[in-house]
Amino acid sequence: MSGVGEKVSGTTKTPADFLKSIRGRPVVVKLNSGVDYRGILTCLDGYMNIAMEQTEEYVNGQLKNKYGDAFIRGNNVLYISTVKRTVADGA
């Protein structure tokens, strides 16, 4: 059991290949207090840090505040997940 990465058509796809293609996409970001940002993601780094744009934060399911830029510290993250577009959000 090697624990890396997951086989795909005879190719291994780590994490950090996940990362790098989720880039510019739209993703969930959960934090470890529960609470999740919504957004595009633009930036991360080795230590999980994130940058993101047209950012909304919702606690418990509700939005609570739309920002335009925002910055999470890697330590605080549980989870990043892409978002499936939907054709309501004019993909």
The other form holds:
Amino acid sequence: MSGVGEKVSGTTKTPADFLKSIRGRPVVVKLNSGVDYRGILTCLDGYMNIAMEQTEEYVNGQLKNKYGDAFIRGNNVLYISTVKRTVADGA
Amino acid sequence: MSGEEDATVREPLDLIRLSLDERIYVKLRSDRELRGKLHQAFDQHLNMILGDVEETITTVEIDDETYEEIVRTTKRTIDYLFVRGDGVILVAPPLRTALG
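Switch from the form predicted alone, shown above, to the form predicted in complex with the partner chain and output its structure.
Next comes the full complex, and the chain you just saw is listed first.
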């Protein structure tokens, strides 16, 4: 199987490219502790430190908190995923 | 918008710098939260110096018989605090509307 990475949106080839391409998008950030954060990604760096806006914190699927701005330390991040719909969906 | 010049990309840490000398909310490991004023000192590890801090420790007990959750919070105040960065999970401006 060649070109495994080319299934994704056509322009992302490496994780670094992915990180550059998702700025300004609604994302889901899951932490090692299992807590979920959904919001709009402002910026991030190579350590996976994250800055987000309009962040909602979900614990066990339940909305627990909302933050206007949030910075998350990268070592806690399990994954960053983009979402197709906006964060406000289902609120 | 300079999309080409990635050498000058703003990092999340630059945005924390905007909160210097402001009150912030910090979520730590072990179910701890801090609210205090971020002094000029913080670094890329998120080591921080906070002043006029209130620490909240949250514990949840589950009753064996009734299975109800008993949520307890313990608070204490600290005038001047050095926070080691590896315990930090999240940093935010203080919550304006406290939920639940």
